[in-house]
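The form predicted alone is given below as one chain in structure tokens.
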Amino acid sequence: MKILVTGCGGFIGSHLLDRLLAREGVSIIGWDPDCKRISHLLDHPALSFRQERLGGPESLARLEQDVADCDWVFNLSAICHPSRYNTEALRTIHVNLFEAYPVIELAARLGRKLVHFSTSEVYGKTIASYLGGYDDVDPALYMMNAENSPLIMGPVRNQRWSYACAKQMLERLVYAHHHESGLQFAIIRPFNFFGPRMDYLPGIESEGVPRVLPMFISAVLRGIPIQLVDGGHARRTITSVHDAIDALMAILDQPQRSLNHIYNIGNPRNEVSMRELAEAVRQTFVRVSGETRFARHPIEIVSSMDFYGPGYEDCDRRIMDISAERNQLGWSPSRELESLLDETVAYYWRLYGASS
């Protein structure tokens, strides 16, 4: 079996390659401009690595040949840092829509099975948020179901939704190709995958504003306050990257059952507010390091305007229905929040904290 993986050098892609290359009879063609996270795999005889971005006539010609040579296409290439959605909306739209577009078109034209990574952001805001909250309301007004939930974006002036809209358009493209040209697909909507090799730690590995967990971990390691945007009231469900890869393997292993569906990949048992997550990170550092001082690490409140800039709007809650995923894939997440935080924090503590 030969598999093309775009975005193979990212957080999720690197874990996917680990799992795929451990299998007999699997060969990989991987595309990514960055190879730091997969440096341990570059000499693997079953991996052919293209260190380049999608886009441009020469790369498109190579991409077409690679899609033709493969049985499956896993399309993970994306910009997925919330701080960039409203500050770099044009680039966000271009990378997440136009650079990914040819991958889908080629998979459809050449008849290859496609596993396309979307985002839980396509759900936007919940109906319950417009009705004043979650008390005494039908769970259908906030529980996200891949088949039936509406996708509610904010106004155009709030460019935070540029990422979600680009990803939603690609989902519709995939679905249209399925109905009109027979494309076999699985669409993945990830819900906050956490684990080693996440994003980057700002101020340590790079500059910028990645997703929430690297921000919290970096703040503790650097001895600066953890910042909670708008009080940290937004709620998210946290998922181990290992559980996520289990779901991808389930799709790969049973295509007759798994294909032509959209999947919520997340762990509803791990729902927390961002304030609760900040406290959990402090306690995790205590467990990992053995140093009680981390329990008192400072936390400060910042506004979304100051943190993200104008044009940002947050979604209030993301909790998903995974009954279809259990039934269709035979998959359920098993890693609890404490264990996945232990693994992730320990990884970065060994790299940057243990000797300081």
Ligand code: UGA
Second form
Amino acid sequence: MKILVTGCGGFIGSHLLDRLLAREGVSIIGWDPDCKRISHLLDHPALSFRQERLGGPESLARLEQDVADCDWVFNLSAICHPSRYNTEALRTIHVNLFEAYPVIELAARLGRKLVHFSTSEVYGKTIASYLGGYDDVDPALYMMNAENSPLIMGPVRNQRWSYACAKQMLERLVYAHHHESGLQFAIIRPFNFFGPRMDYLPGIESEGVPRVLPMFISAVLRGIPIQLVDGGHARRTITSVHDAIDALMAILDQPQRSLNHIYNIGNPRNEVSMRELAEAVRQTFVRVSGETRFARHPIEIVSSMDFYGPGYEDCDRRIMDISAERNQLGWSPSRELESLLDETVAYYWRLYGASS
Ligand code: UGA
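Could you output the structure for the form predicted in complex with this ligand, given that the previous block was the form predicted alone?
Following is the full complex, with the preceding chain placed first.
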């Protein structure tokens, strides 16, 4: 079996490659401009790595050749850091919609199976948030279900939604190709995958504002306060990247059952507010390092305007229905929050903390 993976050098792509390349009879063509996270795999005989980004000059002809050579296409390439959605909206839309679309069009035209990475952000905000909260409300007003839930985004001036909107458009394009030309697809909506090799640690590995867990871990390692945006009331459900890769393997292994569906890939048992997550990260550092001082690591509140700038708006809560994933794929997540935080913090502690 031959698989094309775009964005193979990213956080999810690197874990996907680890798992795929451990299998017999699988060969990979991987595209990514960055190969730091997959440096341990570059000499693998079953990997052909193209250090290239989608949308680069002259890349379309090579992409067409690579799609033609493969049985499956995993389309992971994206800009997926919220700090960029409102500050670089044009680039966010360009990369996530226009540069990603040719992969879909080629998979449809050449009849290749497509696993397309979308986002839990396509759900946007919950209906319950507009009604004032979750107490005593019907779970249907906040539970995210791929078949029934509306997709609710804020006004255009809040450019936070540039990403979710581009991703939603791509989902609609995938679906339209399925209906009109028989494209076989699986759409993945990831719910906050965490694990080693996430994004980058700001101030240690690179500069910028990545997603929440690398922000919190970097703050602890650098001895600066963890910053909680708008008080840390937003809630997320946290998913181990290994559970996520298990779901992808279940899709790959049973195409007759798995294809032509949209999947919520997440762990509804791991729901936390961002304040609870900050406290859990402090406790994880205590467990991993054996140093009790981390329990008192400072946490400060910042406004979203100061942290992200104008045009940011938050998703209030993301709790998903995974009954279809259980039934369709025979998959359900098993890693609890404490164990996945232990694994992730221990990974960074070994790299940057243990000897300091
Ligand atoms: C992001 C991406 O937009 C999605 O593509 C992706 O599917 C999703 O992560 C994911 O990881 O699955 P979001 O959850 O909003 O969405 O991203 P984070 O940057 O991880 O923020 C989570 C929450 O933490 C937000 O409420 C944010 O305001 C808060 N936050 C972030 C802090 O309180 N402090 C920080 O230092 C960073």
